[in-house]
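Only one chain is included here, represented as structure tokens and corresponding to the form predicted alone.
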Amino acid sequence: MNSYDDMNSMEQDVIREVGSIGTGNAASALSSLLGTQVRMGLPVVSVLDYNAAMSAIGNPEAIVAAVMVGMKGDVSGIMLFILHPDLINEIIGILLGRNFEDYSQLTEMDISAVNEVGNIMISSYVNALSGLAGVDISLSVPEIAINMLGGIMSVPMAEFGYQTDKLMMIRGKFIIRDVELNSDLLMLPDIDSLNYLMKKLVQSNE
């Protein structure tokens, strides 16, 4: 493959299938950090371009916090989580009793929170990803940032965007206590990882 455009059904179907599990991860981790049920919806894969999948998750200028790990290994790549305000008032209203109206009101505290779980999301994709591929993926510290989503979106556009303008996005629902939750995963290995991941994944599905 020379672009993410060149993924045939089968290899989508598989990259659908990281994301069940990985959501079923993910969902069972965060329950017992925050301590009550999680659940989460069925997940959404798609391969969009950075422009749709900007518009997908929200207003360009819109602030939202993000946590970014690199992977290496037998994957080289990125993993972008994206959490928008109403989750990190959910997240912190559980574990540690307060809510926040604007960002700059957040402490040291909620931050190193909202970071966990942003690391919790990501981990919880790529273990399910090397388990059925296979293959070893070492992260990276998890690092956050808060920005607007359109600042956001220009990092993985200046890592790869000389290599293909899509990505792979992974959309999701949280229920937590029975309140709805956007999860926007982005996951984007080089294109030499993805043409060695989905050998993998898809000879592991035969």
Given for the second form:
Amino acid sequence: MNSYDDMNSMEQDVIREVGSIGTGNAASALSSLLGTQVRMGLPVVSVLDYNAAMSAIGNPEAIVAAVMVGMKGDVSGIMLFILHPDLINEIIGILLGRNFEDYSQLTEMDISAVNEVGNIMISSYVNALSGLAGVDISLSVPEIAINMLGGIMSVPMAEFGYQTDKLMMIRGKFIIRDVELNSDLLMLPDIDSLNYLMKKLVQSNE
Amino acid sequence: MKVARREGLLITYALGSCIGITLYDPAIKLGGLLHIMLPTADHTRVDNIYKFADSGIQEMLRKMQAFGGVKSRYICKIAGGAKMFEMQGNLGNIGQRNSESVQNVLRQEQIRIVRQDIGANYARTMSLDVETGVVKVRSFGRPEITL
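Can you give me the structure for the form predicted together with the partner chain, which would complement the form predicted alone we have just seen?
The complete assembly is shown below, putting the previous chain first.
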């Protein structure tokens, strides 16, 4: 396999399974962090090229918060979790009792809370992945950026630009206090890791 | 890559680690805007030559020459090459390598970069007004600048 879109339907099913379990883990982690019920919708897993991924997530100049973590060990690559303002507001609203209308109002404390939530979400998905595939994945320290979506998306695109033009995306839907909130997770093992993962995942599925 | 003559606004949105390169020939009001993502096209199956600094700039020069552009008149400005995340090690630091590669290629082509706005940790939207040659850069949380 040379690219994410070379995955056959069985392999896509396996990734969807990772997405489901990961989103479930993420919802329960978020629920215990926020101390409120978090429900989840069925996550949608898709493999898209850069422009399609961009238009699925939003306007390139839209300001979002993104948490990035590097994966090492049996699998190397990047996980990038993108939070839109409504989800950020829900998080800092519950954790810190404040709201924001403009990103410039975010304090260091708010930003580190958002970073931590991103980190927890990413870890939930990585745990689902490593559990299902039976592989060891270690994660780097999470880093957060609050900036234009296009600039943030260019980071994984450039990182894998010599290998592929495609991104693998899991769109999760969380329902907190009856409000539906979308988040986007870009799960980007490098191509060697993707092949390795698929071998392990399909084996364990049989 | 976009080229326009006499009028029009060329624009590329939200450059992160990517670099936007504008070339403008004021004598004939010819403008070009290239958006590159990676430093060099070496050792790779090239599906899109504009993705790389070296092959992209060369193709841009060829296209603009076809439109009557003269290299010695070009006014060149660049923007982008940010490091969006403070990651440890090499991960996510392609912006700096992009900047170096763009500067090298332009030097080899004997094109001087008149103004640049590169590096730091924020994304930039870059535009070139082909009628006036004015290049603007806007970014999040900072006033728009004219390069």
